[in-house]
Every structure is written in structure tokens, then in C-alpha cells.
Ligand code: ATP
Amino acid sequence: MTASAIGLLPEQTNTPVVVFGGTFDPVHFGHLQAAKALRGALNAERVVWLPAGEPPHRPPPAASAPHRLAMLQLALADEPQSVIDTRELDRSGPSYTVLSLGELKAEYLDQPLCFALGLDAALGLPQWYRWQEVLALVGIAVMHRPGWSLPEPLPPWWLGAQLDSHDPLPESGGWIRVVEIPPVDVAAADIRTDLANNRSIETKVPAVVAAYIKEHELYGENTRV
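Could you produce the structure of the sequence above as one chain, in the form predicted alone?
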């Protein structure tokens, strides 16, 4: 792992590693529970949290990179199986996922990398920058919540890569596995709306994150300071 990792764990070969990316604007209980479910379902050694710097295909995050990183550090302080990787925050220019995954794969040569995506993001993978390289580098762990249905028919590129739940994870990329995630009715956009309307967010984020947001008056006019 690079020097950009926070909360470094010893290397263990052949054990899956979950890569969990996002803006985390702010990090909330939905993120935390999804990461825990992924690690358990995939028998993963750790979760590498990969906060985005400048997402190329969406508006910039409401909170600045230092604030988002600080909130993530607070939320994960008691999560020994989690590592925060800041390479996308440190990189100038757009946060193209293929660049980060290529670097991570070079560091975890003998371990399956499981890149976590929501169902909509996974179906939209062909619109990503160099998407075929993304799929070749890693496996895709598709987060599927109860009550959701996979579309029929699935695209051929998905069908050709899909693994069953009992199949072993290849060390190389090019595979897709659907992982059931507990239902959590929380979204970062809703949290920002709650804050803008002076509604409580204490059931949606860890208490330390709520305190940080209040202390720094985040998600108002001067959030990105």
C-alpha cells in the first residue's frame, strides 16, 4: 500500500480486498453498513475507502476534500479493517477510476480486488472512461438491496463476467458478483437537504460526523472553505 493510505494493515496474500469509492459528502450509516456487508459477503481482508477528488462526470462535492477526509477519518476511527486511500484527493485533475485501480492492482498483485458499485453505476459502466480496462483490472461487487431487480436481459458484457455466489474470486479482474446489501434509507443528498432546512441528521451519520458538520458549519453557503 502506498504512503497515501491511512490506517495501514499488514499484507495478507490471496485474501480479497474491497475498494469502496465515493465522494462521501458526507459519509453516513448507509456507507458504513454497505462496506461491512461487502467485507462479510466476500470474506475480504479489508475495505479500502477511496474518496474522490474531482469526479469527472458529476458536479463537484459540496464539501471540500479536507472536510470530507476529516469526516471519513472520524467515522472509521474504530474500524480496524478499514483503510483510507487518499490518492484521488492528492491527484490533480479529474479522478478517473481506471488510474486509481491500476495503481491499486500493482500493490495488491496476489489479491482479488473487488470494486464496489451500486446497481445503477454498474449498469452504466460502459459510459465510464476506459471502462473495459476498469473491468479487466478488478472484479465488480454490485451492491444489490432487497426489493431491487436486475434488468432483463442483462447486457452481454455483464453476463459473460457474472459469477455465482459460491464461485471463488479470481485474482485477476474481469468478473462481476452481486452482493446483497441491507436496506438503509439514507442518502448524502438527503442529509445535505436536511441540514439546509435545520433538520436533525443524528440518525443518519455517526455522532462524531454530526458534531464535525455542526462545528465547521458545513453544507451552507461557505462549505468549501
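Return the form predicted in complex with this ligand of this protein as a structure block, the form predicted alone having already been given.
The text that comes after this line covers the one chain and nothing more.
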């Protein structure tokens, strides 16, 4: 009998939830393996995938929202711990992360929310709309990404929120933790370039995603990379 079953400890309900935002244009093994490693490292219950409709901080995606969503659904079909949240695709106007995280926080009241950001994206956080509120709402799990290194010294906004790897995850937001994950050197921009140049992408995306791209003739010669 476990300690919680005999009443010595409360049942642990506050397992973290990872929120993984992105354009997923297309989803690739870098996203999929990072999410899996992050879920394991944080002992998280699930990963909420949050595809952006109109990302405010970068050029519009090359593939339409329905195509990007369909590829995500195919890639995650065998992942029971993953759910896709379409609120940013359903909302008109720019996909402001602060709005989505505010809503998610109200829905996952008892669980710490960890917003996953690759190191490239994390370093750009101060350019985001109401970025201080983003950081105050959730914890940020930063994933290493090949080609990017942590700046020395860390910017003051980051340093003030930084948690060590052995610190417990606070229930509230306002923290940043760098999580060691196996590096996967794949980027969606490179995949779009490969496709525009008729190069194989089979090592970079699941076979179902490659087949979907081929069937719908996505990312052809005139694709914006």
C-alpha cells in the first residue's frame, strides 16, 4: 500500500502541464522529440500543443492553418499524452500568447503550467506582446537547440527568474528553467528549403507528415522560407 493510500500523504494532483506553442510549419522531429524529453524531465502529465494562427512576431506561415493542424494531428495520433488546442487557430487576429496562457491557466487551475520555448525563441521573449505578463503567468521551460547557446551573462529579466535544475517547480508562474534535452538539429525553415529544392525530408518529419506534404503539394518552389 502506498503512503498516499493509507492517508499519510495527500494524493499528488499537481503534476505540471507542458504548453508547446509554435507555427509547426511543418511539425518535425525537433518539436516531437523535444516535447517528449521535456515531458519526461518535468514529470508532466500532458503536453498541450498550441499552434499559432497568425504569429505576431514573425512572417505568416507558408502553409495554411488547416494544413498545419492536419500535420500536427497526424504526427500526434499515437501520443495519448498530447492534446492539440486550437484556440489560436479559431481566434481571429494575431495569436497573442498572453491571451492563450491566461485562458489555459484558468482551465488548469491546480496544475503548474510550463510554457516550452526553444532557446532561440526564449531569447526573443522581450519582443513579445505583454511579455512580462507571459512570464508572470507561467513557468518557462527552455529547451536547448543546436546552434544556440546561453548568453553570458544572462539578461537580468532571465537571471531574476532562473531556477536551478534541482529546485522544485513552483505552482505559480514567474520562473525559467533550462531543461537538458537531447539535441535534434532540425528546423522547419530548413525543411521548407529542402522541399523547395526537391530534397528528401524523411529524416526530419514522421512518414505520415511527409506523405501529407506530398499529397497536398505543400512547400513548393515558391514557398517562403
